[in-house]
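One chain follows as structure tokens, the form predicted alone.
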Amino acid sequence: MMPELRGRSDGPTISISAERFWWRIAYGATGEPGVVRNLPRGGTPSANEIWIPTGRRTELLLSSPDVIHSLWVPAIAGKMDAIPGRVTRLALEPTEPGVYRGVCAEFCGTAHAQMGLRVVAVPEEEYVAYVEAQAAPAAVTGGPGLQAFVRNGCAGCHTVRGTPADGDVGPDLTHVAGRMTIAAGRLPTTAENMVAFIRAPQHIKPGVEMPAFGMLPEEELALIADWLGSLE
């Protein structure tokens, strides 16, 4: 019998698609591999913030639809490349609760240095409650903020579950206000920062692929940001 080269995981499996210049996350994905990312489809989507249980060996399944990236969380794990057309695996097994900063450790383009993420290690029961909450639809599924979001084309790139917004180009924003940061770790999550990023994302994160919306009136930007700020 051949010896196992990789220890068995006794915790959850989380799929991560590294994309210029952010991290697409899915908890509990169990479907057949997708055509583009080669990762299991389905599951509970999120972005740029990975929650994992302490005392368990969580397995991350990594791939990319564009170029080679590399996920590195220095405090709790070594580096692992995310390679187009392949699935690589990285195990995380934190023993203490905490928030650990991660980065892309392989040059991937202009905004490489701003491609960050947070790994949040919590007791297992808190992890389970978090994933269940993430699976729920948006907290606010109507109103002028959503209308502004849709009429200005944001729904073409972003999903907000429970609303007509079902784009798949950028991060899922269903619970964006519950994340610590926006723009893949670039800014703390506040309404002011959301307005600034929507208005001129290239000024904050040069090389980001999101278009600027500086042509919108300030009132329109505020409507969108205030609504996104309600999506915990």
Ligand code: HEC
Given for the second form:
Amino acid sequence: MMPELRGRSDGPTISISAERFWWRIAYGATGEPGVVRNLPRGGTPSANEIWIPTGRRTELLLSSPDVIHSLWVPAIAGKMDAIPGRVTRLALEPTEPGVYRGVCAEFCGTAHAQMGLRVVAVPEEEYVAYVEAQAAPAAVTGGPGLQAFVRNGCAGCHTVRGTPADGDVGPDLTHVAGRMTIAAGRLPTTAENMVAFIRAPQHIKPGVEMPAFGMLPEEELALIADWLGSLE
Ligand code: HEC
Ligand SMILES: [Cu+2]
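Starting from the form predicted alone shown above, please give the structure in the form predicted together with this ligand.
To see the whole picture, the full complex is given below, headed by that same chain.
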């Protein structure tokens, strides 16, 4: 039998910026490195859920805009620091499909313990289809949900591709309903959890860098949550 070739990277390269207190992801980013995060710009954004192909060696490029974090997915890899001003690398090469849980393994502030992620390993065809679907604009790019999202200031911090919402502070929400969790692994993605989080993110994740919207009328919250819930 031929020995396995080690050290090759025959899979995708995925950029991960560790933020307070979530993981900013970009598939297929190839632009000039950004000043703040040092990672290649562009690509298809996502958050907190890293899809990778099985049987390939995927390379993660890690950095951070402010403080040191550490990515740790115990079942498939050792820890790797995400350091401001630098880019570190972590190779993942799972053989078995599965959902692997990860955490931030370096104390980074109040919500550090709620800074989780999922690595989703799938056969290569499925990986390619997933990334293609993520690159598409949002399923619903108009209507009362979007209007409520914009008039309440959510668009200042969040992007929903295909709409005027192009904020870059928090996670890209273009396909938020297709992710397993919200708030970096803190809650399963359900309509009730979406409303609860938007109303009082501090209750769910103390230290979170999203303001509370508890002053919004129920109907307004429902409009927004219904719309976000349709964005798979
Ligand atoms: C000042 C910036 C800011 C504003 C304004 C803001 N958010 Fe956020 N939002 C964030 C940040 C930062 C996170 C990441 C929180 C975390 O997990 O640590 C977040 C997370 C979320 C999430 C979870 C996404 C995920 O994939 O985990 C949802 C849903 C969300 N925001 C909806 C909204 C809605 C709806 C509004 C308006 C009513 C809004 N946000 C306003 C910064 C903001
Ligand atoms: Cu962290």
